[in-house]
Amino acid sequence: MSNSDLKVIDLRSDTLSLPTSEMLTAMAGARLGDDGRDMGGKGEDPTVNRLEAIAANLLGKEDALFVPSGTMGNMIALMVHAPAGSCIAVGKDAHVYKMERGNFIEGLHGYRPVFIPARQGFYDPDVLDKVLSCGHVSLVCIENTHNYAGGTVLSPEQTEIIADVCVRHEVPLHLDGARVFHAAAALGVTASDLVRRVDSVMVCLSKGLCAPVGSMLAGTRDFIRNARGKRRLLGGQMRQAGVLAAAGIVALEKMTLRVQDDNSLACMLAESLADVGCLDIDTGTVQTNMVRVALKTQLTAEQFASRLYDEYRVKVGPVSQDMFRMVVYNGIGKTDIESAAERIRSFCKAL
């Protein structure tokens, strides 16, 4: 069999995962309203209502909103806790400021970055103290997992400590967590030990939950009917949006009992590669579903990914000049991982 008969296996992010067939029997026979009409800070979609619920009880929080993205989702939460041009502390890392940068862009929001030191996304207290003390700072950000340290966890202690800095200056924390049922599951604790400390957090329905859109936006009941109204300016408001919320109740009931497997696939594959030669492969930050690893070639990442694919059909996902990352998901299997591997250490013995 040649290469170009093997079968492809997409490793670049979880963004690729297809929603499941019960997903897809749910948003046929979803009840339907018009989430945008208002009445009492909810809309009249009853189908986004239970998904709203369904989290809300889920992140031990008051009230959950419903918006298309994560992108989105962060965006509100920084808009209802902090004015425009208002100073955020955020580490230099943080996938809210280096992915979703409308948010500090002069002219749009205009919000200002405080950086703060962190490793693998926990930031330093003392630090963190300082800056805060001067009380110039509106907002904190943290990230569970942290996406550009490859997907690393912070503990319930760890978010404690900074919730309890931020506590002892006034100063909001939101918690970007996109992959958090991944966090919690790599602890061995519920998704709400690890968002009980922070005053508004946002989490993906997409990527590893398998749902096709949207993302849930957490907090106490006056935070989300501000953010409902922030939803609409930012043109998120939709209609017989229970279609895709119905994908969302089945990603929070079912999909959340299986990221285990993502994770522990993960660490099968970070393994399984630690000992080739051209790659660097710290196996201890390998804590979820993502594998971050460093090039020891003179091959960039986007040609080592391009010749990667070209010649044993395995997508890997360059994130720098040097590193690239591999994501597993549902529809990625044990044998998938095994044969990814496999042809991951002839590629790079023939380099």
Ligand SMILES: Cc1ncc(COP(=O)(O)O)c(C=O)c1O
Second form
Amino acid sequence: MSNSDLKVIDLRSDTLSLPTSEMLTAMAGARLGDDGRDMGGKGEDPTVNRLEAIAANLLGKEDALFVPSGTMGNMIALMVHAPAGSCIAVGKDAHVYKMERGNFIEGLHGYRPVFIPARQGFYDPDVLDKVLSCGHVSLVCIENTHNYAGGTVLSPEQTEIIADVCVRHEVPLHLDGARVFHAAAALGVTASDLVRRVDSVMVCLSKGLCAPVGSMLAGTRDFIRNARGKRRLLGGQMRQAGVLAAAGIVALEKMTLRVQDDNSLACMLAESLADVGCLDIDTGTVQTNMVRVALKTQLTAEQFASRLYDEYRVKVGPVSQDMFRMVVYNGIGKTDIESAAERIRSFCKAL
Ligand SMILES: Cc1ncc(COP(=O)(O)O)c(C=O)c1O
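Compare with the form predicted alone: the form predicted together with the named molecule:
Okay, now the whole complex, with that chain kicking things off.
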């Protein structure tokens, strides 16, 4: 078989997930209004209001806000909690710092990062305690699952340890929970168990939950009222956004129930590649829907990815000079994973 006959298996990211047919039907039939018209803290779009109520309930928070992206959700949370120019405690590899640099650019919000050493996203509580006791940090950010650690999870107990330090120093705690439902599924707990002790949380409806657009920010009623104002400031206020919120409702009500399938397939993929000589997979980090792989070849991750695609039609996502990742999402099934593993093995054998 020539490789052009092979089905492309794209494992670069779960951001490639597509809206389900149930989402498309819900979008077409959504009741709409002007979400930008404020009626005592809520907009006039009934579907957005329903999505916000569902998200708040699922996350065990007083209120929630629909925002266009995870980046904007995190940015709004930072703006509500921390005055511009103040210090924010983050991990060096946190998405909020590494990829959402707008927060830390002088002339935008100008936040100053204070890096806390972390193991798979879990901060050393003693270091955090020492840093917060200096009194100049206005917010602590954590991430669950932790993208750059390879999708690793923080348990409710670990979150509690961090939250206790924050409470002791009266510093709020924000969670970048872009994939928190994957963490909950992996740990066998609910998402609300994982976010109980944080002051605010951002979760993505896109990515693993398959909505085409959107994220939720959740917290106290007061926090969300402030967040609504910041969203307008950033141009994130939408109008008939119910057309998107309708997909978000399916994401929260249906797609959260299936993410453990993705976690299990990622685990299967890691196990089936564990003995390939030129790949180094720390199976301990394969906890959710991602597999992070370090290369033990002369090829850079970019070269490896490019040749693997040219020769075997499998796409993987380079994350550094010598590392790539593979991510499982709805639409990637067991046979795709078996086939991807077989093709990667053949490719590596021929290197
Ligand atoms: C952990 C994490 N937080 C936040 C984001 C930002 O989400 P968005 O792409 O919707 O802005 C991402 C995106 O991949 C992410 O992985």
